[in-house]
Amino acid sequence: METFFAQLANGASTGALYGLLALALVFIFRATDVVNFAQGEMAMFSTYLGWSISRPLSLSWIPFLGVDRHLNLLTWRPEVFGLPLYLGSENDGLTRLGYLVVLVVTVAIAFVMGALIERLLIRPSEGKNLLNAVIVTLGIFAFLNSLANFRYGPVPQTYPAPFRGDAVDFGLFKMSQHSLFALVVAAVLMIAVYVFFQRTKLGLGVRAAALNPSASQLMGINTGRMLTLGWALAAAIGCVAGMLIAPALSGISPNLMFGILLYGFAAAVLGGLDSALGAVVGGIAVGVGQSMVVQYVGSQWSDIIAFGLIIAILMVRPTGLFGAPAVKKV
């Protein structure tokens, strides 16, 4: 039973991750009614610019710092007043702060990079046929990894975690912090991006760009901004899945979420494309099914019955689990 509750909590930590990536693909997938292949070299890419902002800056050029001063961003500890501040002990806390930092300026960076390529490459497809939009997409994915290949090589480089302290007992269960932290961010952004577009003016200004342009712009939103604001967003969203990723694994490579878009894509058509709610449970279901098949059946046997289920039941609800069945009039 102890083994039983293990997995579940390993499928779990590791099908939040999933539910990340299918978060962001359900967020383009609702602001512009396209399908992102790009989405997984996205996060990849600004994985790798997260990590090169948390590598030692020299700051020596700047007047007033001295000439060997450096700046590790990982292991800096700002003082405030005179007093040092940091989350946890004091070894583990420099890292962990470090990390939130880094987090924060990487996110807005992809938000950046979002919108720029939504209008510099998705735009002049917009309009048109979609399949147009979704080889752009396959354009970018390729740009990004050759890219990355080019720039930082094919050698997986070492991401540090924030959380290195024992496990968390929860009494029939253990669970890694960086898992439990996995699971709260990944809760958290399920709620925002529900609330964002379900109750807030903003959002349903996006969700009308993308179902009705032309009807939209009589109303008076400005689709081109909305569209621009949902790629902006899903780019965040995908590098916050993709720096929540790499520390679980051994090290981050061009290739770091070619797999783990295979399993986004996945929860986000079982959850429904449509579903924000269904994105992260889709996750969690794809996480959770996958570790017990590796831990009963065989590692081998885990895609095939993860895949063969999912088939199964979208013959059974082609919407997903949460999807709402799209209603045209004619």
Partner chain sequence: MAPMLEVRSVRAAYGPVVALREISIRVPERSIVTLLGANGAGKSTTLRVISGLMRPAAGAVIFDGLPIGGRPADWVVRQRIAHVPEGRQIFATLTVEENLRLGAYTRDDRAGIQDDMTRVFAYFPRLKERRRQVAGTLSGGEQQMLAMGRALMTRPRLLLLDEPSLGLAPLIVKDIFRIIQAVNEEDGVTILLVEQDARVALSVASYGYVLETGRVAVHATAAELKANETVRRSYLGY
Second form
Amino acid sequence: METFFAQLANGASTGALYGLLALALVFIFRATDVVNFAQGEMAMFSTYLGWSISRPLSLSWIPFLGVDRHLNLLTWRPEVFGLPLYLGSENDGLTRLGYLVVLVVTVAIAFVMGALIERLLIRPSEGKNLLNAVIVTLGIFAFLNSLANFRYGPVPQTYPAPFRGDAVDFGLFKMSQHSLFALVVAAVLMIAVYVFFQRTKLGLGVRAAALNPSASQLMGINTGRMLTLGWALAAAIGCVAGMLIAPALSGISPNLMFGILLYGFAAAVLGGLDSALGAVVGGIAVGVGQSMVVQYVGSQWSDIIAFGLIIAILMVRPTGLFGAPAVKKV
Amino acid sequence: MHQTAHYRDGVERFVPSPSEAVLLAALVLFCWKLYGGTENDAVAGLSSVVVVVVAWVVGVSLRAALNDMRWWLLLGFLVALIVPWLGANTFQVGVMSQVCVFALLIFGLNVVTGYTGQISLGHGALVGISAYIIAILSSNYGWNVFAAMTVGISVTTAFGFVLGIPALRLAGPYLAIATLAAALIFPPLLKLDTFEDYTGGIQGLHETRLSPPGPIESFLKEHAPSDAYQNDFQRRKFAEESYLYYISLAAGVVGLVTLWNLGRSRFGRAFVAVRDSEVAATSMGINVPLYKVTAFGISALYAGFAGAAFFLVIAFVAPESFDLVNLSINPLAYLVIGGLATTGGPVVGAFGYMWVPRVINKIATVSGDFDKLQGAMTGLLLIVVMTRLPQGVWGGVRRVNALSWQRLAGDSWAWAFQRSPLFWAGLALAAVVVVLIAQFIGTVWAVFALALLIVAPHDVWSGAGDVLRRLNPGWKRNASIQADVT
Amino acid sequence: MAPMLEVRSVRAAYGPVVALREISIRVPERSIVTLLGANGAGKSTTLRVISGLMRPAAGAVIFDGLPIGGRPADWVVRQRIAHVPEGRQIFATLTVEENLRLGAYTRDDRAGIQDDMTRVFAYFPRLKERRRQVAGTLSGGEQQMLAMGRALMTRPRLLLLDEPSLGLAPLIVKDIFRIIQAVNEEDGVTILLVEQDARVALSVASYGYVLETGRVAVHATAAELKANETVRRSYLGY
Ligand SMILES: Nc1ncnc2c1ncn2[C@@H]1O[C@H](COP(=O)(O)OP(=O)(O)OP(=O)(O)O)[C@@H](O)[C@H]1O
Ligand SMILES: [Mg+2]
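To test you: the structure above is the form predicted on its own. What is the structure of the form predicted together with its partner chain?
So here's everything in the complex, that chain up top.
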């Protein structure tokens, strides 16, 4: 029983990360109807960028500062009147404030990267055969993967995490602080995405632009900008996912995300490609299912059962568990 | 879709059209590459010229007979017949055999995705099933290869119908991912302990390759190009490789002819109707579910043949051979690049599928810089083709094919002058940036920037030009504001 | 006095298909002007050029002294020109209320939006009953009402209406035209109306243009058009 709950907790937190990636996929699907094969690599690449800026940054290019000045964001310890503002720290000197700064900066970079990708690469194939845009995402996939291999090499790099203390004991099972953190972030983001689509004007605009571009323009919506926004936000969410996945696994490496993307697909489809709630629930279901199979059936069965189940569920519910039923177009 | 009659009369008949010129240039390049390995450039150049001239003479006569683009394929076929003699070594002949193998797979994908509009990412598994069944029957049970093939292909076709069942309930991306799941289940199934006795587990199964029957072997050995294949061992390799090549070529040609006929048949038209609108197809009396499943079945038949040919040519199967990206995603990508729902597109696609990575690898090893960036170059190529040739290479060629040299010149002229000055200003700025990158950062990055320059929508450049304009208040905006459309 | 909207020698084409050869139209402020003509004459295309859904190949569109031809549609809406397109084009999977809120997308004045929403519901009480219903499940007439309500939510100065009576029962057509008149008279909205039913259109409009294969064939006041036997026979068909 002990192991059962341990596996449950374990699976749920990995699953939450799948769910985050699925959430990013859902975002792009709702905005542009495209299944984004590059989502994992976009996340991987921006995660690497986060890794870069969490290294001590050389400041030697700033004049008059001296040659050997470095800025290490992760160990930033501002204090006001002796009161620590850095929200606690880990024993290797990493501060939570430092981590937060790295996170925010990286997510901002990812946001811009997503916007640029849509504007420069996806836009020209829009409005044509949907497969074209999908192939372009495959191209982006290959491009980013190879660029990361070139720039950072194939060896995994350890990745900073804000909470690495002792596991939290819940009686029935224990859960690492990082897993708990990942679960909370996934939940918060899911709610944020839901609120964005359902409750804000901008979210309504994104939905409308996907539904009927020309009518949306007549409402004064700049449809192009909505698509760019959709990609940018998806890239940002994917980046958060990557930054949480890397420390949970063996660190960051160029090929880290493809396997996870496949589970992300599974999660997104399971929940329904157009449902934010579905993405995260689907992710957790896939994660829990996977860890149960590994525990009780054998690890070589995990993919077989996971993807077999996806097919089975789709046969019963063709648009996933939470997806809106398909509308047939004449 | 048929091209209407060509515009050619008199002398024009002997002048290549713009598209034909592109083809000839490609042919020259290809011949040159094939001969690249030999020392004597003069011989290489001369033989390229001979090949091209012969091709051209044959082409002109064929064009007189056939008014559409089929003659290009026929021309390609004639060149394909002498491929073993064009190749510099057996490796290249082997790659050409694989072009034929994967052409079969891509033909199948064309039926299901091109004509019927159902995205399948599961075809890698179908090829795998066929190849594995043949391998197991022939190596574990000592079956005759051709008997094993019959069984393998039949079973694969049956599986294809099964794979088509999700298509009855699922649409678009959901179907894509359901079939993707099927492709993902296949390799781990092969690795299961339970089946290891049959499948060989991770090691896979080896089989000796088919060797040509005596007379054929001695004929091929006798006629092997003497400069490339000098000793008896090399000549035997040549005979073996060429024999397999001709078998795969035969399979490929049969596949192509049937594909072409299928496209024009009642079936083909029904498939297209299903793709364009299921509701309309139903109201025309087309049994949509039946045709969907049939499309999967037919395409699985092609995939089954591809698997059989795969086994013949490579004679080795392992779970890793059937990985998702290589056998399910890339063939689909190259199909779209070649041109969906066309006859020639899949051929172009199969060619690209085998050769693009190799050519890029060659460039990479020559220029050092690009070595670790091969994937990036391939990715960029996908992006550039998809954005600039939305109908694929074949579609693009077909469009150009309808042009005469005058029209081409006129159109480019018009294109250039429909752009606003802002566009040109922005483009010039971007070009300067590319040159600066090449100068100060590195050629690789300049190539990437150049690709971006080609891909990015034109209004981006107008936007950049607009920024320039704002920085220079002296410039006047055009009287009628013309944002550019891609 | 310069008209509110002036379309000056506009030419437009869909790829190789030339839809407008030369169209010139003037719409005075606070008037109702109608565009008539056979199927394929280019009426919808003219509206599309004005609202920015299509770029004119030549000519100019001037709104209140401002050249708007060739500017993107979402910019044109901000100049307070609303277009109710042919076939309604409502957002089928969104609710009635969401559709109306999208109409007010360009606006930030909460109070004003609320006022307009009340006004739209006053014009179309049916929409109020169905405000939470998914728009795709509305009847054809209700969808037309929604399309008009949505356009009114942009608080337009100029309203472009493309065949508001298409496929509707005679009683509902009457209703719709009553509302069109009310919008024009009470709210002071200028209206450019495209209509198949020339009789009804000329009864509300003050001026009419008859298009034929991309050109203006005849234009005159509504009264003159109605009075002219030949025009009625050869162009208006009644
Ligand atoms: N999307 C399109 N692509 C190509 N041609 C088009 C397109 N839309 C309209 N046309 C052509 O442009 C011409 C004008 O069409 P338009 O829709 O403006 O006519 P209309 O006067 O509104 O007709 P109707 O009364 O039937 O609505 C027609 O010849 C039509 O065939
Ligand atoms: Mg019309």
